[in-house]
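This document opens with one chain alone, in structure tokens, the form predicted on its own.
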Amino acid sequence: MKRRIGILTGGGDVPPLNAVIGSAYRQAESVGVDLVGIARGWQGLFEMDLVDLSRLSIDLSIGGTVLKSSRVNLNKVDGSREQIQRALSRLGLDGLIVVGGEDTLSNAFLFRDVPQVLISKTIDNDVGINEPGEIVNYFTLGYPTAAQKISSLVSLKEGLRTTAYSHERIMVVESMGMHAGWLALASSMGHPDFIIIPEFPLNYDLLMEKVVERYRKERSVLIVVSEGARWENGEYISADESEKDNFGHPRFKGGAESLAKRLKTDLKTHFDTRNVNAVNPSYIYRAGKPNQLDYNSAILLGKEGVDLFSNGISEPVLLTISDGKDGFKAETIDLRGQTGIDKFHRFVDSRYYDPAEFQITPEGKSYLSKIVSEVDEVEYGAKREITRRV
């Protein structure tokens, strides 16, 4: 009997969506398998609101997602579970392909005996697992794409480092990442001066102090800083507590503008703080077309997803991108005795970042290196040269 299968998108979007879509979808005609698009993530079983992907020209190179989106916690909706379950009957699906990050991953808990792929798609790369020594998924879908245009956004190269030395400016740049710093570690690849994460509480006395140091010496100065940042009394830096989601989430506002605004006036003792800058690009990070590792990683989980369904998957399974002896390939991650998508947060730690020195580690560069290229050094230090001497 042909296998029937539903195929949904939910919580933020990230470039490499479609390409996911239209691999599965692809990959399903290939095999015998009748793969179903839901409009907009749980959302759309809700409402029973299907996509006929054999109508779409899905053009696997533009961002976003044909089947569009919602953010929907089902633990706050009465009677979700018996509504998604009678969904399933009335359509006819035999399992899902859910694609998202940790808030839309954890309502497939609440279906343990529905067969379902989970394909963890982030910018912030915090859905995965990281162990002792090893980082067992490598990144999430989205996160190439926007680890390469943030460090291309603070590069000398190609982006604010020469807006920042043209008029000797302070530039603080904010990156998204609400609980974990991956976006802003990958900015390390563009060379800013200081990175503050989330996971490491600022130290602004000292942040303060290495600014002064950094601009007497250079005459700019760029900072990168995580929207999730947290002051060392661990409040965020600039958050709204009153404006949380249905997941708990806070809404942030402009920790770069914070940030930047205190500097702007603590700094007026050392030098004239006119030209201390926030910049927030926002959704910019995950907007567009994915580059070509984001491409290349969805057209393989999404081939991967609807041949696990051919292999016969009773429950849901994580399907992941790992780093193997002859580069990325798809893993799956056996979810059986998890409680929820919770258990899957990966955060940065001091194998990768150093906070005394707002920076990435060796460790971590040697991680980022795979993902993406880095500013040539060698360049990029022979230009600091140059212009210490103007």
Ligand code: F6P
The other form holds:
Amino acid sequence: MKRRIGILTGGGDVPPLNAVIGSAYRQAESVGVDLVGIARGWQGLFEMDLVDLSRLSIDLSIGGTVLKSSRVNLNKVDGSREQIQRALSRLGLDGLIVVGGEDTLSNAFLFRDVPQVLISKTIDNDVGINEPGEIVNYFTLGYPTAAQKISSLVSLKEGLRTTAYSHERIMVVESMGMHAGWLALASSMGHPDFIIIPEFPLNYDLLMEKVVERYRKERSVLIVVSEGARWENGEYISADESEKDNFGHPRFKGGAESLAKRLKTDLKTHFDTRNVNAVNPSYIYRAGKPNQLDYNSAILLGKEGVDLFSNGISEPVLLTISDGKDGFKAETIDLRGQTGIDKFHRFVDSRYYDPAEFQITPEGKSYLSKIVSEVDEVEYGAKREITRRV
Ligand code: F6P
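Show the form predicted in complex with this ligand, please, because up to now only the form predicted on its own has appeared in this conversation.
Up next: the whole complex, starting with the chain shown before.
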């Protein structure tokens, strides 16, 4: 009998989701698997809300997800396990392709006996293998596009550096990323002066010192702060994190605002601080079409996801992108013995970030350079580049 597999997308959307769905659908057609869409992630499975993919014309290069998304924590819903199992059997589904971040994927562990391919996606880049002592080049779907976007956004050629220069501003730009600094770190390819990530509590006095020194020299400073970054006392820089999502994670608000406000006050003794500004691009990081690396990776993972069923998986496996000898490749990770995704929750490696300079290290750069292209050729300072051109 023809196998019937469901595909769902959960958590924060990323640009290459339609490419995964479209590619999985194409492959399913070609190998004789019946692939059905499930609307709004795990929520749609509860409600048995199916989407007939054969009736949709999916533009693979458009962002967002035709299947829509939700953040549902099945551990918090009474009887969710039984309800989902009932839905799977009523819908005649032999397995699932679950495309999500840490939270969406963690729900899958409630159904160990259901064959599932868990495809990691999130602009936060915080799911992958995190072996201590080993630097592994994994990335999650959506990260390449968002990473490129943030580096363009702060750069001289395409971003904020020019207005910082023209108006002699100190600009604080907020990055998404939750508790991981991967996205903020990626901005280094657009050369901001300083980057603050959650993995290292902010030494504010040192930052002040560096900002004063840099501003005296360049007359403009660009700082990128990750939304989940903390002051040295452990409190969040974010102005408000009281609103929580279904997994209890804070929905950060105003980290750049709050750091800019403090700098505005404290730097007054050194210079005019009227042009200390905060910018929060927020959902812009998740918007738009996937870049080439994201698109190609999504096509690869969608196809591989279906092939894994044809090869006969019997339990959940994690499917991600890793760095092989001949470039990035799809990698399947056995989840036997794992009770959750925790082992695969990964943060910025301490070798990638220098807290004394608030900057990426050469090792960090070598990780990123395979995923993000450098936007400007110069190391620091619009001034140098602009005056050179003049
Ligand atoms: O997990 C991805 C992410 O973009 C985080 O970086 C961010 O904190 C969060 O989603 C915000 O998402 P939402 O407002 O949709 O809950």
